[in-house]
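What follows is a single chain, given as structure tokens, in the form predicted alone.
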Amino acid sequence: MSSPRGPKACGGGAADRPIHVLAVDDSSVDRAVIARLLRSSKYRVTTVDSGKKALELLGLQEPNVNMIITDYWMPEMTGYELLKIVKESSELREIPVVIMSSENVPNRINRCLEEGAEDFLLKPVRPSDVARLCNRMR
């Protein structure tokens, strides 16, 4: 979702509601770090600790999520698997998905981008990474 007001409106959506980001990471420390960075940029953040919980939340009527940011390596379901499910869903495919990982593995990064990821961030995620996300909103 983009706003006609330009970059200053990045944290605000329609009717000045904040952009809602679903942050998915099995690490409580990493979830807290990304949530703090996103909230400091005026995003509304919901955090979950697994891909399964993310899909449960997204399956609710009107999840109203503007972006998903997910860790790559998680138990039960990887961020890559979550990405594929989201992009194969007619209801969810328009939600931008950003993958995060502490491992810089070029073929993994390329595979995620080819599957439809909007971006691939290397951990630790920095404020400049969050600023870049603004341009990924639809």
Contents of the next structure:
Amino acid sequence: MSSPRGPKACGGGAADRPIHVLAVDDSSVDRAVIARLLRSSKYRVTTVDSGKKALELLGLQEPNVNMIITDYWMPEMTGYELLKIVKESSELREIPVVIMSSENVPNRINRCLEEGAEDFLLKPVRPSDVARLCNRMR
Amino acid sequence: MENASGLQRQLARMKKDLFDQGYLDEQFDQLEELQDESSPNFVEEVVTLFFRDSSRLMANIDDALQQCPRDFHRLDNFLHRLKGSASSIGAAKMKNECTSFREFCSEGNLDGCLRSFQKVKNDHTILRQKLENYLQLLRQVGPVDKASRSGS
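Any chance you could show the form predicted in complex with the partner chain after that form predicted alone?
Let's see the whole complex now, leading with the same chain.
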């Protein structure tokens, strides 16, 4: 069930480029926590506070994003809506998307997984959750 | 300069009290675990962000409780975010009181909401003071080797 590689082994991507994770959350507290969790596993992290800003970044020529991790419940655009847009885009659909939520709602979880989410994490996110993502990076 | 291990003992005692009194839970330990040489002020940074956000949310809740008619849905949105932030730093009492508050909200129970909000405000004030004291001591103790930073 658990990956044989510890979190520290996950940071290096192909061709010596650190794996780049885009973290999306409207809460500044949660952004700080998820960024720290990811950076302590040696990932490069960019944080944004909305789905709209995430899409702007992803629309750049070389975003080099290996994974998107997004909060579910955000004003204006939910994590689910962001997931759908990413999966419907020919340029972006290969990027794994992980959803985070503070609420354990089975329907919500299933809907996200059916839409192509890689994983669904309950907040507060733990180091073991991040370790689990190691194998899912593009 | 105070004896370092004396300060550490004081710090550990302070933390134990915070846990025993239910103000903090193990998520706070998780935050401390994430603090290291590469991120030496992480706990203080997150706690500061929390009090900034929560103060703003509580001002919004205050406004929402005074509006007529009350928009319980809007109130619940603020509470969801407050509860989420509290949970992320391990602020257990606040998190639990937010849960009760949300229940009153969903029932449209204004009295319950007002009582609950008073508790949330009290918890917030007390937690802020206790964490300020804790962080002040933490700063004095300085970076601590994780192996020697014991729990209670």
